[in-house]
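Below, in structure tokens: the form predicted alone, a single chain.
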Amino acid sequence: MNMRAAVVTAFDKPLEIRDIPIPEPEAHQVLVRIEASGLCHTDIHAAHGDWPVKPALPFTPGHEGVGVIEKVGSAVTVRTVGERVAIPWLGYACGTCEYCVSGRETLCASQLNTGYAVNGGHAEYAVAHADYVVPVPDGVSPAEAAPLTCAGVTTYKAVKVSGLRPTERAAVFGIGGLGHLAQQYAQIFGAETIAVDITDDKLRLAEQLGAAHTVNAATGDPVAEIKALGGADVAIVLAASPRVLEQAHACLRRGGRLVLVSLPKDNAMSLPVFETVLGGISVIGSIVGTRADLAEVFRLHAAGRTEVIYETRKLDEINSSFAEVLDSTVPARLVFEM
């Protein structure tokens, strides 16, 4: 039996939708029936080829895949036919590594991204291995699971590396598919947060999310507005901007801890060395959350703690979808739903 995917065939051509076999799972994989799945930013740097590793062509992205099992493989005994699941970014580990082992698998060396180095869940079928799919609890749906499968935990991993205490103030550079997330995580971590953007409507969502200050930074200084507060004890960039990460380094107070999310195209920022040492300023890489993060970021929404705006889209726009998100015209996050 055949199923419709989204295939990227050359890294300048658009993708295209094909007809192609149904996988069957291996061993110690399952075969999904994927009923959304989340467009996140690194789908297009993906497709693109913009990275330095680049994928093999073709391939079919997408690491926010949510489904029900409809077949496992013959060495698996955790998964079940019929159980909802996500298929996450960390598509497999090696298990045995000092990072695995020691709760940070998603620093192994030897891991396989999904819709990167295997295909992923912008398709109507996806195998993954047993091992790293992750439940999705009841009474959380599909369209609401898939951009935490992405974004939500990275964000709320963002926000625990950061250290971030009560009545601490946190600043959220770009309030999009992660940062509206972003800012609701560390508003549960009893943070007083400040959204900044360059669109008034991005901002408008993050007062409606809770935020308790707002800053343009298209038609104000964000630096100087965020100062004028009392500065930042974190700052977290999902913008993929040097600017904005050396705007949100300049916006921090003694002790702040500046948590770089975002991957920009020329991989490089300005650092103010003198600040950041006698400021006794912290910069933390923090890459996408491990398997339990995604199981905590599921509780809390199961439990009305958080709130997913997305907008949903046939597998057949994956084109214009790419655009929407390229300029900018989404209100936060765009699922596809099959």
Contents of the next structure:
4 protein chains.
Amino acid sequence: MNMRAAVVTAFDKPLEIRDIPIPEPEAHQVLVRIEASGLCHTDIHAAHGDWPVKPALPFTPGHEGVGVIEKVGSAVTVRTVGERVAIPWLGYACGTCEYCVSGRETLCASQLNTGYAVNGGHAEYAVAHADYVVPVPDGVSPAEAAPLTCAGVTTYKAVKVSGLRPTERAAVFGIGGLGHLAQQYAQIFGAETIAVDITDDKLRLAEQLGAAHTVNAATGDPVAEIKALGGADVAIVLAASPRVLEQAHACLRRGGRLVLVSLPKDNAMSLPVFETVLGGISVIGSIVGTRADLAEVFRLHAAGRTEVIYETRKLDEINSSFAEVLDSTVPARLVFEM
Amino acid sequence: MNMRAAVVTAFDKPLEIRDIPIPEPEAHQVLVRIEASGLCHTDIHAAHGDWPVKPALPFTPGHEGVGVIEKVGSAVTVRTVGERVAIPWLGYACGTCEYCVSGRETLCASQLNTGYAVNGGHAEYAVAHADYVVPVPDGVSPAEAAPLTCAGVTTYKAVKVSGLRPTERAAVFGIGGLGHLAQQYAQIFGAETIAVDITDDKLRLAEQLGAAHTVNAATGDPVAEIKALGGADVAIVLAASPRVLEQAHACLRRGGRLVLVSLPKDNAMSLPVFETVLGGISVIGSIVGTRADLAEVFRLHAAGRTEVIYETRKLDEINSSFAEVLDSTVPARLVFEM
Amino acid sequence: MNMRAAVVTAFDKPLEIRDIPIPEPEAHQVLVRIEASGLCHTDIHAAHGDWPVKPALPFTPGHEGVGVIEKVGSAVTVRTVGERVAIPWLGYACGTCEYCVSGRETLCASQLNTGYAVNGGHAEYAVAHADYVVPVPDGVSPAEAAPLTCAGVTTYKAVKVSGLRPTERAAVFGIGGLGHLAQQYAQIFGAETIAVDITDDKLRLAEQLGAAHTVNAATGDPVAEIKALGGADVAIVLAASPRVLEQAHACLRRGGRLVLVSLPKDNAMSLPVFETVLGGISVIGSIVGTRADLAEVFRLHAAGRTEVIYETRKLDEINSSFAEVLDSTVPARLVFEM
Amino acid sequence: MNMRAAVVTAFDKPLEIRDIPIPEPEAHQVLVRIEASGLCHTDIHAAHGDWPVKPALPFTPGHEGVGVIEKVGSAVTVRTVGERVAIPWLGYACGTCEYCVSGRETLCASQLNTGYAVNGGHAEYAVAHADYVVPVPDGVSPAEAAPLTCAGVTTYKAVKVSGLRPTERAAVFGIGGLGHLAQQYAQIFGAETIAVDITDDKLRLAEQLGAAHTVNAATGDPVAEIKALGGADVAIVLAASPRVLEQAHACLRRGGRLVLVSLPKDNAMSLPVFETVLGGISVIGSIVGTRADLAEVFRLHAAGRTEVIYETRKLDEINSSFAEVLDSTVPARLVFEM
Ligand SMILES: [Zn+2]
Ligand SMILES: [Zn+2]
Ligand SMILES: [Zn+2]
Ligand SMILES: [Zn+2]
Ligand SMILES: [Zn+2]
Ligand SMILES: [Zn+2]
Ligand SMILES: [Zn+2]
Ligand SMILES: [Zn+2]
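Which structure goes with the form predicted in complex with another copy of the chain, now that we have seen the form predicted alone?
Now the complete complex, all chains and molecules, led by this one.
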């Protein structure tokens, strides 16, 4: 049997939509019929070979794939046919190293990443390690589960590691596919949020989602405005620019925490040592989240605590969708529906 | 009655040793007859007016003053004449702000710093707020208590905020007045230590103090050598140079923590975002320590858990002592004995 | 000038409403004209001399007094005439011991408790240490601030020390003056709440306040019902009975935490060791909260995040009010309005 | 091929030493030739069927088995023939539940326990799940690794969850097979230790191992003596008696933590609520440790940080060894050498 899949054949060429055989699940794998697959900026980096360790060609990107298990490998016991699951960035981890055993599996040195080291979700079918897919609870639609699978869990984890708590103020820089979720998680952790963006549309969205304050960084000075509010206890930056990271640092109160999530092209942020030391500030790198974190993300959504803003596209629109993301013309997360 | 005091009269002139009146303690103050007063690099920054907010001239620097209480102000109840106390950098904090009340008094916005905003310990006498001097327990000599009062508590706190624990590896960059204490505290928290310095003398000292590994950064590549050992879980940098901070970051394992303590002239460290995010790394600013931290530092020393390396100088050698520190010709902390 | 005050003259007699002189603030004190003063069960224990260390007679109970500063002592700088403040249980702490300095002032061995060691808020005026009164922000009425001053901060702190976080389930046993606030704080920390009480009125209130589940412990088995929901991650017990504490322990999931707040007459709870060890369960004692905690409680209320259920009484109804509380006929916190 | 194994055939009969076939490892298992196997009190509970859920008969107890891998199952990739490994109490956990994924695998509801649900180490050979055996580093002998595999990791974890840190005081109640290790771990975490026992021999051992204070609970009052030292910040109780647990609670300072590890016959400890609340005390249940904890325990021993006191026995002495443990005539951990 064949399926359609988006395939990267060269780092400098558009993706091709190919007809290729549906893969067979190995002993520990499940075969998932994909219903929805979210488009993450990382997919574009993968397809362009932007990062030091490049994927082996050809490959199918996508690490927000959500669908129904159609087949399970011979050794699979934890999952069953018919379950809806998500296939996240952490496609596999060793399960025995100190990171895996101590609740930090996203730092496992043996991890395999979906849509990068192994084929991902931008296809009609995908295989995935049974232990690393995460069940999607009833009441969470595939199209909403998809963005939660990376954008959701990544920002949820960022909020978690920040130690944010009620009565603190969190500034979220960039209210897009990730930022609008970061804001909601900050609120769920009890904080007051400040949304920072450069378009009024996004700031209106942030307000609707419950932001206590909004700052237009195109027309105003976010550092001055946030300082005027008393400063931020936590800043989470989804805009992948060193300059924004530096602004975010500057708007922190004493004891504040800056969480790094996005990966700017210019890798280096200039960190002011004096202010960091005297302010007792921490800068915290956070990378996606564990399976337990993703289960929590789904649980919050099933309980009606979050709203996912997305638009759907068809899989054969993948190249124009990439362009939309790169042009920042897209208002929210894009999700391919199969 | 008069006393001798080292006085900064201009930011571009040497200090003068002057005969000035012994100050009278105000209601909440104690008058301390100084026995020993450690020389911290910050004293030099204060005397040179290096930092944005400069001290008001004239003033007496010194925030490692240790001595005996000779007089107490009318409202003092917590301290008594005859007690030996240390007068640390945190000369006063408000006691009521959220930082003071939540155990983070070193972040108090109303704090007054000894030897900077108020006269410090490089004199025969000093007055200090009774609530902010810290008793020196029996068995801790004034000359040893002095370096512990800033160098000790600063590095102790740095280790504390790093979350360092047994079976972890801590790399200490710069085995001088602060570094040799940082190393010992890392060991007291149960860790294995790697000492990094550019002179073999310092590395021999580190070995005697219990370092598991030493790295000469002048003749070898500290990043490569520490990575070969498996990387560091925690790096504490006492060498005030952005390049060393960047090396320290590069030698961290996944989940590692870089603690910033020293203040480089070139304020900006270049922070690699990609490595910080993917490695789940934290960069933590730490500023001196609270009174409770200093009491712990003294308690450890009284219990024989630390060794303080220092040399004594006379107060009228203060200008040559500054030169020694700036030339890096001094093997350890300098302490003025009165 | 005179004022009316409720005075305990003997542990076995009703309180007297007396006309006594308005106290003069000492150097570090403020004089507060009380607007509202909440009635806490502890007031009754104080008036009856129930606890090992009894108050010195005669005295005025009350540690939820809220009012406006009319006079400040000669040494007061942090507060000013005209400010509205609350006078909580922690009337004074030393400010220099390890507990005070490390953010745990409620454990200070030198603390003086309001309405117990020093006269409290059940009067037209009260003096209090300026550093230990807590400003009441605009938008929080005296009558609402009063219950927040003990019932609020106590339950807020209980939730805080439990480490409760989003996606966890918190069971609150006893939806009265404390419990209805505990429930709301648990929700603010992001958790799903289970309200347990023995009257349907209280459970209806809990539902209105956002409880996800309610359990009537008079008609059903709370352990079985909570276990059926998957168990509780955190249980907070406001019903002062060993049997309820034991039930609360039994309804915890693995890794669960039981927070002790209320003080049962029969002091001893029977703790099952086997279940505690195998379940990795913690039992945590929590006593009121710090000034910083109370400031957070007020901030949440000013932001519209909490609702305070109370009824007002006149000061000369204090003896019948005590009876109402003892008979459990009162639907919520009682507040004396002056 | 046959092997000798100690077999429980009935809960009311002595164990039999039987000749039975060497088991074949399943796909995910390894076959370990046992060199040393420590005797834990839990083995006796297992053999007697003391606990609610009893092992299925017949079975071989032992969860401190250490030996060399002789064969690996077809799907095993993480372990290789020739490696020395330990087979701990946690023989298997699901690897996918919230506990397993968040670093708390010892709370996994699907766990299988070695020497209880599956055959254990009191035999010449044992099979074990490859992912759950823990490598024994060079320089750690089998006879020393054995007690570390349960007694070591259990007490190490107890110290870890207590949050014990330098300058704190830890009281260890019962200096036997577990206690002498608990004391050493407390010291490695930087604390000052107080050893409590009823025999002077044990207290002398504790002194040799570095205890700062010793208390003979047979001839003195441990609560009074520990209070005279200032009280304990942490108490760890290895003597399985409710009365000792209650004493341990009574000797805590404000903010103290009591860690429950041992399982007394009389399951119920009487917990004083008043003292727990006012003292801000926590009671923490702790059950063995994870694979990562055990790896840390081995690493500390390989680094020369711990000393293991044990005596060896032959496997066919198992019944008399049980008797020795029950009579408390044994001075330390017993280890069967095969
Ligand atoms: Zn992504
Ligand atoms: Zn791993
Ligand atoms: Zn200094
Ligand atoms: Zn302050
Ligand atoms: Zn109260
Ligand atoms: Zn105190
Ligand atoms: Zn055991
Ligand atoms: Zn599990």
